[in-house]
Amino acid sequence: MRIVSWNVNGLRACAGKGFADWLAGAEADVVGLQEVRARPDQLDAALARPEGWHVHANPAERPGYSGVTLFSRQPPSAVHTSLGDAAFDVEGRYQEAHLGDLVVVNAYFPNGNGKNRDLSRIPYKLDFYRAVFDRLEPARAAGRPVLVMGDFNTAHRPIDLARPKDNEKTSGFRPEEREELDRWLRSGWTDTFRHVHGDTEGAYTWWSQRGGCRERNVGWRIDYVLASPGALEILTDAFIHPHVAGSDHCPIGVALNL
């Protein structure tokens, strides 16, 4: 089973850059999209209901903002979108799909910046992390295979961004954000890419659209698939596809023996 995650930075814009062709050739069983920025009724049928896929969308209430969508070859037995807090739910950031015994979470974790890059959203961001963690803790502790994939908006270690010294005070690489990822890993979650590829350098998933950053690979690794111990047992591969254009992020994913 191949499971892929991609922050598309606006699905309608990504559609104009080859998204449909990418989806057709992705050889994926599950695809989670973040930052969709559109309701299903704003999308062409080929995007809203592509042939061969079961589609579940969780758009934000605010138009043109946030939103996650899940494509799966097999219908999930259940899809949950609420974290039990309206402050999170209105932004359309969470999907939890049950596919047999496997739980796949597609999440768009908040950025810590406010409107003026004033770091004012960091408390909200960290509260979202904790809400997702707490919701999944019973399943993780029970040994169920659980994957949490998406745009985490945090680079975990200096190796995960090209210019760590320049960004120590920037949301996405601040100590309190990195510590929250540390807490997940200490609690039994595994960063699948690092588990498979170790300390591979230059492995990024997001690049600024200014200054030719992508061409020069001046990027950040802020998209992850985290695995519970139960999911780690069936993990066979983890990957980043930086060659795939269409967004300022690139697709990532895992393969499972399932």
Contents of the next structure:
Protein chains: 2
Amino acid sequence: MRIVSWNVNGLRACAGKGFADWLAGAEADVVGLQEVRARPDQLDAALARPEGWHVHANPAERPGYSGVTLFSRQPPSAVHTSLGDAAFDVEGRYQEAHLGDLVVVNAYFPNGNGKNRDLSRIPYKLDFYRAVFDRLEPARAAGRPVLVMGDFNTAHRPIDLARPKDNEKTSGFRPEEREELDRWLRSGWTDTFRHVHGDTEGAYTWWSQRGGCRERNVGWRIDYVLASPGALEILTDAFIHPHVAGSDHCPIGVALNL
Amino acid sequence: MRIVSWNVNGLRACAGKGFADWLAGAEADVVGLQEVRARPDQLDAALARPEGWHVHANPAERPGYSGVTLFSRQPPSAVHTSLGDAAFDVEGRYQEAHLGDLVVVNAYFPNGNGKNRDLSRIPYKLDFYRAVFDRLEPARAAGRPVLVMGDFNTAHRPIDLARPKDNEKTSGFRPEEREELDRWLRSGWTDTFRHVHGDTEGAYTWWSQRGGCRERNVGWRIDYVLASPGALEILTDAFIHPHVAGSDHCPIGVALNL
DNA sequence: CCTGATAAG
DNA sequence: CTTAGCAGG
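Starting from the form predicted alone, produce the coordinates for the form predicted together with the DNA.
Now the full complex is given, and it begins with the chain already shown.
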């Protein structure tokens, strides 16, 4: 079973850059999208209800903002979207799909930058991390296979971005944000890409749209699939697909023996 | 004395298209701008405090929206911006400058189109017309010279737009909007351009930005200088300058024997 | 920087 | 069709 995550940075724009072809060729069983930035009724039918997929959308209330969508070949037995806090729920950032024994979470973790390009959204971002962590703690501790995929908006270690020194005060690589990821890993979650590929350098999932960044691979690894111990047992692969165009992020994913 | 009105559709954008050169060559004593769409602190000093002019700005509270500004060679003895209703005042649509005996009003009358491209802002628009009318009624009736210049967002008669038949249900040429202008003229105000030029055809002040409209002169006359009886006595000219670029509106104005 | 999407005209 | 704000990272 292959599970893929992609921050599409506007599914309508991405659709015009070949999203449908990518989906058809992705050989995926589950696809989680972040930053869809559209309600289902704003999408073409081919995208809102693609042939051969079950689709669950969780758009934000604010038009054109945030939003996650999950495509799965098999119908989930349940999909939950609430973290129990309206401040999170209105922004369309969370989906938790139950596929047999497996729990697949598709999440769009908040950006820490606030309105005046300040750091005012970092508390909200860290609270979101904790809300997801707390919600999954019983399942993880019970040994159930759980995957958390999505745009975490944080590079974990210096190896995870091209310019660590320049960005120690930038949201996305600040100590308090990195510490939140540390806490997840200390608590038993595994960064599947690092688990499979070790300290491979230059493995990024997002590049600034400023001219030349992607061509020169000046990027950040901020999209992850984290695995619970129960999910790690059946993990067979983890990958980043940096050459897929259509967004400022690229698709990432895992394969499971399932 | 020459008095000029121009809806600049964003003074910052207009500045990049030669606004300063136009102002220097306009041979104007008073210039009223509408849709400035910037607070003074967002403008270059050369624009916010141009050499040789007194400047009064009345920006909207909402950033990047509406806003009127008045340049005058002589300092006004007073400038009023309130119509006594916060619903109008917060949108930066009104300035009334006292220049000796003369009262010059610079007004940006509301567009009637609402949020979903419906007609929901027409009541607000008509209320604004009445608020300005009521505020000026004592001065007009007393015979004082008063000019009301600006973007009225209404074409008065079929001759005032290229496609009258197609636009009878469009905000800007609906009966209830035209009736409001009729009422002003019945009450003693004069449309200075028509007073000077009679039924000249093809005299427009705004053209849709859709390709070809301006080149083919498919436009609307929605910017006016209205004169009270006291001002009409000293009126010597009225003009439209359709070839001035920089906005989707063009400058208009009057000359007074003053 | 530079792009996506809304709001307004 | 265009200006401008907002947001992303």
